[in-house]
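First, one chain by itself in structure tokens, the form predicted alone.
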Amino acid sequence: MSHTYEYPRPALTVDCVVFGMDEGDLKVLLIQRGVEPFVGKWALPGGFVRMEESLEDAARRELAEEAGIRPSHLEQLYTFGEPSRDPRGRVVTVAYFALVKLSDHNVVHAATDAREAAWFSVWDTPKLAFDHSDVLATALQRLKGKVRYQPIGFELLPPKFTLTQLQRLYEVILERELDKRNFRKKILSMDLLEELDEVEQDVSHRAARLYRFDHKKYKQLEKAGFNFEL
């Protein structure tokens, strides 16, 4: 049985902010649009939600189609609905942000309606299409806040990392220097890092010890009421 819908229907899209860490620089994935509007301009990957799919499914599909990205960490960020945000008409977008290990996605390949896909420093992006500069700024603020009370930053590091790499990650995201002694004392006191019987390879300085984040232990501690806070 069909029903008459008396209200106008805005179009619905998803847009994705994908962060990666590259040698001390926080990167964001952008695609160059191959279609109007804003053809040739850089934008966040995303697109229209299909009638039969959930919002998260749409976000994951768009990332896979436009750049070959399949993130392990993906979460809903915010809804942007300014009436004039899209010249095609009334379009509401639900933004997501994702974290990936750049070593797994260093080379990205554009597809579907994207001409090109590339990583840019979050501090030096080109002018973005639509309201994507606002979306990116919102995602960056979310990351800065959340990285201090949830261990999501480890999603940006290789599986094995040094304490220096870990500290640098936090310094880049928070945009401030951290005291080395206090940082190490704090992070090691949480007992969430597994010290490995390995050191970094092919370095000109004294090789540092490698560590690994213990996801299983964190989940157990979280259930017991443990609060991650840096």
Second form
2 protein chains.
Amino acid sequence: MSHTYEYPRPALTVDCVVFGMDEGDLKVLLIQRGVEPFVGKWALPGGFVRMEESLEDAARRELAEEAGIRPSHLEQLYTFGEPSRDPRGRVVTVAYFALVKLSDHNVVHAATDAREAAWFSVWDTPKLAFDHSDVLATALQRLKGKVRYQPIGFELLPPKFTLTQLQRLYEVILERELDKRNFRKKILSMDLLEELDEVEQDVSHRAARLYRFDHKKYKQLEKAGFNFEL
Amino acid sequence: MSHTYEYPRPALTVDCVVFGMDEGDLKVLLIQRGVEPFVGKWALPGGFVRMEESLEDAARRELAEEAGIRPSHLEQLYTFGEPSRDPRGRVVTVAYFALVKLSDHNVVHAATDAREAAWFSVWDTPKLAFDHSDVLATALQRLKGKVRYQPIGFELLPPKFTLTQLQRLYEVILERELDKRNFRKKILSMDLLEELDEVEQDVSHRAARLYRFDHKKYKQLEKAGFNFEL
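Provide the structure of the form predicted in complex with another copy of the chain, given the form predicted alone shown above.
Next comes the full complex, this chain leading.
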């Protein structure tokens, strides 16, 4: 075993950027640290990787422990390893990111090392512990990139949604307004959406048509990728 | 310091996938291991991360030590952490990938833990140690993806090249033939190339026009990304 033990080892953690979509706003899940360092400060949920678990399992365990959240899909984002990023010493963290329906996770329960868990607008978070602001910024970049070459929204929107909700999701992620007619023309041309015989309920304005994703086509495009110029 | 020391730590390594373009073939740099485990087997260059160095610095140090290679650009690829991936125990590896001009690195010099260093066609490598075949496959996927939304070739082609050489690069990466007229139309429409007043030298066939990348435009497109349907 000598080769793996010759060297002092950095500590290894995972951290998770969980995005949720709320009426027209993109939210990120944060926890308030209950332990040093940065006790009382807000941070991304995460913690140390155990010897017997995979990196993704560690990320899922920490999300469940610290915020009671179990996302269907987790994706590895980037590994942050600047020697000075943690005051405790050398700690390398593998960051994951996930998209969830906020409606399924409106109430998040803090536990273990987390004092509180809550959703914050990605554009208005408190100062984050460690280099977690960089991790969040990297996740937002990834999300902006995905929009251009993969379908998005399945994990973020309710099962049935209006085209306005879908456009709003794109606008929030891309941080700019999109032309309504142009957006609809492009999104509908992809055969990604199923038009339903239903309209929104309980709205003051004229009820809009509801759509849902064609799951098979969605998965196809996720795999094959596409070019979506907006 | 307790929080970082409560847990046994996985060992942390870096591994590098270095691609080089050789007359019409995509090559990957491999080293023959001089130490256990997998002594004598071929693997990606890499090694343990030191406590005081960043992950990228570790990757650069290992590349220089094991193969005498100093790529201008290194990019983090993915972190592999399956508990069973290394027979020595729990070892998590952060993989990097780099593109280099084979002409600058034709002769690679093995050193330290590497017995030999050599270039292999990516389509015809020996059986690799650890999970390095998965790492290589992941790097090839990343390269295929990049071709679609970023300019490519600056690090792989000689400073002056023909459109045929550039098309061949795309064909090798995409693993399919491209229509010559269509490819030229698209690539020239991007204003990415500077046509030179020179033609190839010492060729039996009719000497073709030489081009070079417009570095400024190349960097712009690298940053902004584009949609290149081929």
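We call the rigid core the largest set of C-alpha positions that still match within 1.5 Å between the two forms. Residue numbers count along the first chain shown, from 1. The model shown is predicted, which means the values in this text are computed figures rather than measured ones.
Trainee: Determine, after fitting the two forms on their core, whether L221 shows a C-alpha shift of 2 Å or more between the two forms.
Mentor: For L221, whose C-alpha is compared between the two forms after core superposition, the shift is 2 Å or more.
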